[in-house]
Amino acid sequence: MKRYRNGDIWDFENEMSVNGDGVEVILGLDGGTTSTVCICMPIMPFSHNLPDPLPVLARAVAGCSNHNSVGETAARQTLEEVMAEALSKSGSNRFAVKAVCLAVSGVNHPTDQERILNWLRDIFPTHVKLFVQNDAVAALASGTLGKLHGCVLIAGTGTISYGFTEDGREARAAGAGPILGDLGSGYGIAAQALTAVVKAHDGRGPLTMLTSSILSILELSSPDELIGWTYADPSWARIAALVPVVVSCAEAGDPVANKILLVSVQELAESVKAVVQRLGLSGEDGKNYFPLVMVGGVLEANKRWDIGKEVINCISKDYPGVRPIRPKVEPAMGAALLAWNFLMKEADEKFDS
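Form predicted alone: give me this chain's structure on its own.
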């Protein structure tokens, strides 16, 4: 077994047995633009009925692991550190790991998967089963308890729609980042709000409550200062943190903020409808049931201006069979359940043969 880099990350293993006599575990990782979460779950008895509540030995949290945002070196270090922390907290080590499902944003092509798999092979013993997916897949699994069927809509700092059919076909829409049109994301909403403030200040756009609200929360005295604030650190998460201000202004009746949110609703709904249409999830007549797992801060139903509710209303006009699901477990647990289901499928195939 090699050590990829920063071997001291795994120094805790020197203080414990590495002979594999401990409890076998699964690691499930959800790596996004804002944070990365790793769940360490014990291997459950080989039964298709999951226990409630699901067992968790340890949970670890770190920062961004999207290589498009922070670079490949920093992303890999974050992923390695969060896995090591989860194992250390659980009293386990890499030899106790049965499977790893790493679901991270920025995995958009088979070459991305293979690159990460090669890196994981340098970290874990050869017996460990390794699975790499986009973070949207783990989010879907968090709502369906590991079953890959239906569609998921993530709208947090970034956004993506991802769908699976029961026979294994998959499709995605959006998720290409703010430069390529993800206006429904938290970053997209906030960036539109900042642009509206600048336009209003220039006289190129209507006056808006967003100006005073955003300047107040950022402790700035003039829209001119927004330029320096924005480009001092244009990280996606920092910009997206302004979404609650946009929602508050829309709730207070500001037409500019309201229009921004309506645009985001349309964008999010269209991304889901594109996936549903390509996969035929709603059947030939468009009325069949299909689950839609909804994940991310933009979709949280805790405001009078409920973006998630409006998205569902928009989708259901074309696809009345849509059934929204708010997951009861986090995406990292969805990733762990994916790894578990992969192991179950492998066990069933061996039994059948």
The other form holds:
2 protein chains.
Amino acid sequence: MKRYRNGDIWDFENEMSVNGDGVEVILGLDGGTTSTVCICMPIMPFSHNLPDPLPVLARAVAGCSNHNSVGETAARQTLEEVMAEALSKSGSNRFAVKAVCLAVSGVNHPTDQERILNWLRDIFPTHVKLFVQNDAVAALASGTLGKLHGCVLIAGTGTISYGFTEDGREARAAGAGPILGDLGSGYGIAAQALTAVVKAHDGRGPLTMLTSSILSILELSSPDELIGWTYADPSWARIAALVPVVVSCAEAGDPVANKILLVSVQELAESVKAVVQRLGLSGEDGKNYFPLVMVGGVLEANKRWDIGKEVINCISKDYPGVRPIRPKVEPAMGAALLAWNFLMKEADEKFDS
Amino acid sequence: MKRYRNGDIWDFENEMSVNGDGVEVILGLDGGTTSTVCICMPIMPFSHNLPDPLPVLARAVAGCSNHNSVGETAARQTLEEVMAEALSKSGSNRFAVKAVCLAVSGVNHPTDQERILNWLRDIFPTHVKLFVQNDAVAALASGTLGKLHGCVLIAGTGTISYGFTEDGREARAAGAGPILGDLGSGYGIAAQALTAVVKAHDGRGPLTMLTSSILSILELSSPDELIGWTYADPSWARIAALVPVVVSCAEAGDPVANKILLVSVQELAESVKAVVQRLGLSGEDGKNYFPLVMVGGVLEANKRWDIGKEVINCISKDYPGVRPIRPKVEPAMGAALLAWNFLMKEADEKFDS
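What about the form predicted in complex with another copy of the chain, after the form predicted alone?
Every component of the complex follows; first up is the chain already shown.
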């Protein structure tokens, strides 16, 4: 366990009575490409009936912790600081922690998981249970209140589908980023819209309302200037921010914008169906009930052109048992509930044996 | 005109007899994303019959000079150094230069052109004629030996179509880079292949030979590792280097690879047709002869699956007058010939008036 490393991150622990009030806590982290949230939750009695609202001792927010985006050192620093801040704010410390669930984007391979676990082991006392997951798993848990069953579809700047069976098998689809074909993501939608403007301008595609709408919002005077704008800073979130323009144009009846959204719906539905199919989530006859947690700006209700609703329509043609859930708590809480569920399961197993 | 700035770039001029042998020269530059080439050519007598081979006093090579890729300062430094090296090697200096044609990738807008012209004016004596073009224009001139008429299709790491009419109108299509839809480029082909591997792996797409071929050449053990590989260094050329794998798989009968190449052919042909259509290059009945200069690794003859040949087949269905040209000289020579042609035209006009 680290003491006094990384400057004064953990200094606050020396200035308090260790484990003063005896409250044991869980840390749930949601680390994304835009921001990182850490929730400090008191351990609730093990029960399948959860209190409403869920108890929270403290919440801390920091910047990006995707190691693919900001590099490993910066990502770790951010994660360590945001955990220290949440513990400090809740008047607690590392000895009071029973479990940590770290759900971060960019965890795509068991080696990513192992690397982060090793580093967490260096920070926390040995009795602390540690879990590392892709951030999609926390998003699923935020909809199912900690239970790993069903599928989650995230469509924000990026997109991914992730699913679990009750017996612990898991599968994912998409989530490989813009270069590797995530056309359904916010980035994918916006890049297709920018491409449509370029094609209309150079004669390869039909004229579209997207041209005037996008140029006006970016304060550019000609589609030629889009090239410079795009490559000046190809940050995914900056490009994805154009999604509302595409939705407005589709709502106003522009066929090019409409087609882009239809492609996006198709891609998003395909990624969910691939997961459902591989895991057999809908049972043998394809009609079993399964939860589909839906998260992210692209899926949020639009005025008339509702991407999320169209995605569900498309999935339910093949899988009528799909039950969409829009989570009421944030993914960091999902991560905390996940850790709490693991602890409860472990206690059950001990009791049974 | 600069003296003694930028360290010792132009120092060699002080150590020689100025304009010793009286040979007037032209500089032709081809500045790409991978390398920059400068040709120093003696002024040939004005005539429409060119000597074969074309005379070259010196040739110098340097790294990337695309300002979008390496930044403006580095791009300028590279261009200035490569010009100084070509002049120094040819025993000449800036006073002997009659004209410079700088053809660089990343020139997409009149403001790009003006910025570079201003900077060239600072380097050369006032009598020197200066021309700044997109590098596609030099590629066209390398096929037409300096005449700006017809269309050029470049398909290497990136792709662009560029055309000119005899009365000086010009048009381009594509060339907006990978984010803005250049599916026909080497990068576009390779990114589609990587996407196909990810989709086959997560159940969204059919199995393909591309999986084993790409994993083996990249020495990876699972498609999950492709995500890390891709974003570790998303340099366009590194991704485009996978094109030969896609061609091999298509030649071996893989339907997924085959479809990717067909999409690429379609996209490349569309970009040429858009230029031909806008400029009316094929005349009113659509049957007039026009040259199509074809440049870049993607268009070079493959064993059985010949992308370049398929692109021509596709174009000639609409425009039977298309006459493909594979240039025998390099684009830097095209740039030099372009400058020489401008000078000849100017001399003609003076003579006429």
